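The chain below stands alone, shown as structure tokens; this is the form predicted on its own.
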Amino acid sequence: MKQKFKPKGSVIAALDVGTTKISCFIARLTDDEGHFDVVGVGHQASAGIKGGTVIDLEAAETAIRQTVHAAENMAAETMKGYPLREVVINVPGIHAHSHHFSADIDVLGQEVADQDIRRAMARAQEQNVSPDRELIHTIPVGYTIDGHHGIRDPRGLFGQSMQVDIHLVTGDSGALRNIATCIERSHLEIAAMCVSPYAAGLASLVEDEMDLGCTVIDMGGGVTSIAVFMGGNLIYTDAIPVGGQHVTSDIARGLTTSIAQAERLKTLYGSAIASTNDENELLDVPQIGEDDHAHPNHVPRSLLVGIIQPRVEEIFELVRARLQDSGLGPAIGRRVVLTGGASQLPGLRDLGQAVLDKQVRLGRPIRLGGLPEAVCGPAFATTAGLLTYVSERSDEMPRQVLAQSEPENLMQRIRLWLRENW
């Protein structure tokens, strides 16, 4: 039976720290299925924060108490003046590493239950990587009884012995310290952490892209992050530390202009892919330390795109080259989701098609009833899939898998040990 995270009425955050922006969102648990409410949104520009990684700690803890205190106000209503406490954290994927092991357990001859797959799960975590590595999740993706593989749920069947086939995502120690300084001295403590392009999944794929296999691309300002999903599992996630902000920043020398100007041309007039007006349609680009009305300087929209298109393929073919040294071959699927903000740069997706000989759509998130048009495109899925995580997925958390693989009382107790020992 799947523990709940947390009770009916309950009130938990999500809070997506980027490289570009910071988002937060509050969120109030429905009913016992795990269904959510958004009570409140909060978002602004990132700081201290340079490649997924903490780089300046009070800048950081500043837009991240800025952003919680915005969506705080939207809830106050439904938090009745008391302080938001606990949040829901992203993992960026610069920073996750996946792990495959193999759990071995006897079932000799009796049903398969839940604590049995707990304590497959516990026994992987056992195997952990390294002392500088922490452990963010356990994912059971396979099972095999008595040498029959391609089980999905083992619950219930009869066998001798078990092996799980099990993903362990681990995260540096380091960042992921920061990561939390930065938030335990806004006074609020992490419920539970998730890896952002996993998040962004659980937020915009559908039932049928999980379980027939599908790649999620989550682009964000300085990090592309990957994660595969198989049999309704993420089965493999990887980044590349290259993102939106570099094409912000190739607009910006090659134009000679400045960061802001650069971010709003590529925003206003940037596309993947070049079209026929291209070399028609002039823009006028101010010059770093020149006055603007005094010296004009206009440039074919064509040099724009030609800046755009060479670093967004680069990003495509990293992240073929990252799956195809995966080493999951075919289990990739042939289906690509765009997730983040970096993935609203029209042209972006038949560019995607062409380098990764994939089908690929742009994701939304589509799994949250009731967000706000101004926080329900891709550049959200993250920050959304973050709930979907704590309510669905929850028993993947390494803590809930040693707290639950322990047993409840005398009597299974004993069963264990003579199922053990005889």
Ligand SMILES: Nc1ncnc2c1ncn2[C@@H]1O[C@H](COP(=O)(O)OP(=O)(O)OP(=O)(O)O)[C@@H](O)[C@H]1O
The other form holds:
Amino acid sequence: MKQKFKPKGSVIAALDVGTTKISCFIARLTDDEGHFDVVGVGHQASAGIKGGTVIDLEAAETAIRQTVHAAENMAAETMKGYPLREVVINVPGIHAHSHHFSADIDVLGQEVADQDIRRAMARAQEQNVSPDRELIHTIPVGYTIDGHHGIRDPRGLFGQSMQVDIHLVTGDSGALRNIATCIERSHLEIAAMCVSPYAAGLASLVEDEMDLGCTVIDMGGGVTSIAVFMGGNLIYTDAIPVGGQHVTSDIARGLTTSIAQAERLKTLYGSAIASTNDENELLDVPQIGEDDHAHPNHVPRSLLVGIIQPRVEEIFELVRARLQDSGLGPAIGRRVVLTGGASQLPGLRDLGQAVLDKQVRLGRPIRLGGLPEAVCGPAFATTAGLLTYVSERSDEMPRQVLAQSEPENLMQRIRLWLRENW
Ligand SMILES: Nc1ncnc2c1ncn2[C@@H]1O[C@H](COP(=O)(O)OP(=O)(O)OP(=O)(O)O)[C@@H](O)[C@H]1O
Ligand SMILES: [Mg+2]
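What does the same protein look like in the form predicted together with the ligand, given that the last one was the form predicted on its own?
The complete assembly is shown below, putting the previous chain first.
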């Protein structure tokens, strides 16, 4: 029942508002199958955002506007002078929450049709209306027909009654309202929203991983978020408010140096795992407020690694606890893919493997051909995945569910009512 969100030739755009960077990808759909070419990209340091939350509207708005302009300029030929109107935006994992719901639908000896699935989705949505939570995704994840479980695609099957298991993802209305305000003030409309780690998974997982079970851990600047895939669907999402920035501030504090120097030391010499040479390798660490050259300060690399390791270990332990608390049990599978800027720390894969006791690989966007070099790394997995989400999964958007579950005419409405009530 895949719906086309936009026809061939349309422009779609993704805006990823992160804690440390904002990025925008503009793409043009090249056919009616959802394939697209990226025609413009823009990215820059973020402002006004802390841990995925807007704390300064004006600063965030300015940074968003500049990022979008940069992408628009690069896409000028495709845009033919028209400004970008709509964007699909990320919802930071920290503001999202997973709910599981089952809807029973009467099929009454008929063939299951798309409309039946949409009715179940609409019913799940109706039952989860609340003023402080906004719907982000409505994902049918499993079907039971007349007591037979484990059906992945019920369409065309006959039965009396069908139970549809639905994964709803909602977002904190207040936080979303603030993000929306920044975007609207930049004269953009929000066409859709997608939880960050879900988008990161859509960009970086191969199909087998999504099918057989895989956990994506998106390690950003202020948030580390989780998306669990199974049977090709997102079945769970969660997040912890700790990311790469916390590693950096630990280094700044531990070595009494500036945040900028700590960031430099982390990216140039940092590691999540100690090596035998660390003791002998000396790093130059300028002290806060002192002239770099007047008092050279050398510290062994082991000191730096000794600050980084426990913090990263803590992040993985918190993730492990969240996965345990999710109640998904062994369904989660043994595969983990790490994305996000902070996943670039050397040794992270091995440490993750040890703490999580899972098979870990590093991920980056793999579905978008022709991404410029500067934006093809793991930090841009979420941005890339937002485009995949709009082009391939628009039927999970709550607004689309509502629009399509409405019967087209009165007769249909009556038939539906009779089928459901008699
Ligand atoms: N080479 C590197 N080694 C280690 N860490 C890195 C490296 N490059 C970037 N980082 C870290 O990645 C983090 C930023 O990641 P990313 O761009 O995914 O975050 P974000 O999307 O802006 O934030 P969030 O998703 O948390 O809102 C920063 O903390 C930065 O220090
Ligand atoms: Mg991010």
